[in-house]
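Encoded as structure tokens, the following chain is the form predicted alone, with no partner shown.
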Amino acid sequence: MGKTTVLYEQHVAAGAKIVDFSGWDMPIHYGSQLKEHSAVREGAGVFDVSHMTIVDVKGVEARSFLQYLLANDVAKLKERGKALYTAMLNEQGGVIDDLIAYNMGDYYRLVVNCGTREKDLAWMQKQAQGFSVTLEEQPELAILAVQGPQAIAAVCGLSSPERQAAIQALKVFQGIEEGDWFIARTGYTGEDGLEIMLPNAEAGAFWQALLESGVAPIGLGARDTLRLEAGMNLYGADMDETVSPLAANMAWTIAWQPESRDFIGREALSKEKSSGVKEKLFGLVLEGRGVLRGHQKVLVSGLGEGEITSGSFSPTLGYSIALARLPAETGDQAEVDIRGKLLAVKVVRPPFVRNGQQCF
């Protein structure tokens, strides 16, 4: 048996079907992933996403060290709660991890991937040494996602009126302390939704009051759908310590101003910005028969071929779509090898969905 959370038993009495995730016994769906997709992009639902990683950062330098560890840079936070997205970088300009910021007041919370975790931890301790810093796990948070039109809502009918008024004013990437809770709106699902850090003694409470005012359980499955359709990127197959941001959809989150501020692996992507970055992820939108999948060969006319890094049904759209690395010039259409069998794909930028609709 592998690690669990603290909502285990919450997952087996819910009709979870568990799997290994990187582990950890995770729920990869209650009964049904497409039911489950729909449910978040429709109404409301509710992961357990306790298995990453909370990293607190304080001390007199964490904002230098931060500066110097991530790609992103976390003087752009000039407010309590908010957040930004961004990568850990090699000095080769690979991706370590991607992960979450906040701006806590006089410290800094980091949320990272699970299966990352004891490399990070490696390489956030071996980085520290020489600043001010201490960095603090904190394993007796759990972390509930609560994600769709409806998710708000949900959270704020369970919530006094002080925590519905505090819930209701946060902008997206911002969020706030409401006692031992912290509460985001953030997300991976391409809908409206809220991230909520509280204490493990109190996740099983909070989980079962948000199943009985209807807001369904969502597995593993279904986030990663959801996601896929979002655009929004999977550590492991989407990018690793062999991509870097560039080659990975993940431009934005390079904040190359102050030219002063030396993160970890801005030579190397400067170097490779200058000479030109030779592939990129792109979306890819089969519409006919069959299934788009994880390493499919994807050949482009004239300019050689690439790979899928993410590819699945898409339950909103009712066909398949996926995530490529190709050739950076890549135009509009693309073909893939299914069997060896050659099958036309449309060639668009990410995301597929957003909020429910197509937008591509």
Given for the second form:
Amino acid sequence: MGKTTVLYEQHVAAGAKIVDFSGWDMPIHYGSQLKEHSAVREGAGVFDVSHMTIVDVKGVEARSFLQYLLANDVAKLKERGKALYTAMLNEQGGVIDDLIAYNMGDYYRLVVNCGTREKDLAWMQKQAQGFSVTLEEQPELAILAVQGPQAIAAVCGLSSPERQAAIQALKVFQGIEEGDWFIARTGYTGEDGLEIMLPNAEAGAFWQALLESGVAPIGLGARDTLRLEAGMNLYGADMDETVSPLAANMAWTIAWQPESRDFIGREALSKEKSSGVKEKLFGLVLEGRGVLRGHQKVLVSGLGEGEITSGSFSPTLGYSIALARLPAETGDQAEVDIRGKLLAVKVVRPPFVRNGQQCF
Amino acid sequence: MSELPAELKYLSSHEWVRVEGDVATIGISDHAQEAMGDLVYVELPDVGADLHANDEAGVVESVKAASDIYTPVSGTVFAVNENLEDAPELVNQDPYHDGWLFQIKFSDPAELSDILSAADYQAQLDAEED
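Alongside the form predicted alone that was just displayed, please also present the structure of the form predicted in complex with the partner chain.
Shown next: the complete complex, the earlier chain at its head.
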């Protein structure tokens, strides 16, 4: 038996098939991953992502610490509640983790991956030496992601007038504290929706109320196909400590300005950038039959080869898509080796699906 | 509990086999389809292809994974379930009938003696559960 979230019994009651996910017993699906996927694209679904780690960074030097720790710059978070996607790099410019940082007013909140929790915390503690900061995990908070075109309406339908007003005023990538809850308009699906951090003691009733109002419970299986369609990276598959953000479609998350800001990995990234980035993360589309999978070899005529980092059938598009690390000069065609057969694929810029529609 | 018809034979790799005369029909078990989840793609052998016992005969792929399909007997591929090209979900919906994969005209009936009875296969599933 692994670790469980406060909603474990309710997952089982909803028909979840439970699998091990980085030491946690989590729902992979509740019957059909495909139906869950389309529920999020067409209506609303709720994911229990309470296994993710919340770390609050407090203290007078919280801001300067995070400006050193993270490749993106928390100084961009001018308003309380604003959120930022960023990599946390090692000295070599490899990605230790990707995370979201929120401005909480007098402190910052980070949400990091579950599978990287221990090394992340150890790294943050080490780097915090010399800064006047404290790192506080928040295990008493559950996290529910409510995603889909009907998601915000569904949450509003269960909320007090004050909470409704607060939610309706949220811009994308912005959050708000409402009582004990922190509600942010963020997600990992390519749909509109909310990620809600709330006390464990209130999570069960809120989950149940969402299900009773017609929001579908969604497992980690559909979470993966939704994020892949949305062109969003999965840590450990699309990037890791040996891959720089420049080679992982994350160049937009590196804040080079101001030049005076020294962040961990900056020097390595600057060198890589000036000598030319050799590989980049591209999107692949296989319109014929077959399914692209992680680790399949990709051949790029005249340039060499690369590898699929994440691949799956796309339920929305009805054919297979993938993210692949390929030579930087790759054009719009490549071939994938699937069990010894070479299949032609289109090379595109992710994302593949946004707000329910094909977008490449 | 998955469905497991007593009249069929099974492979430890989770295929079922129905023998009628000198033709064996092969599919995947209810347990296998449930474990794989929603199927999205099925690759079947060419009709007329000669296969040897324990050869890979095809691949079934769900949203999450690909799994090879083996033939328990040597022979010539006699028919494949062409409906699966557009409707791989038939394997999930009805693994023992509409979701069959391929048929092989076999040459050596003795090869069939190695495969599992429903009870033996159930015992294997029980052991995997533990």
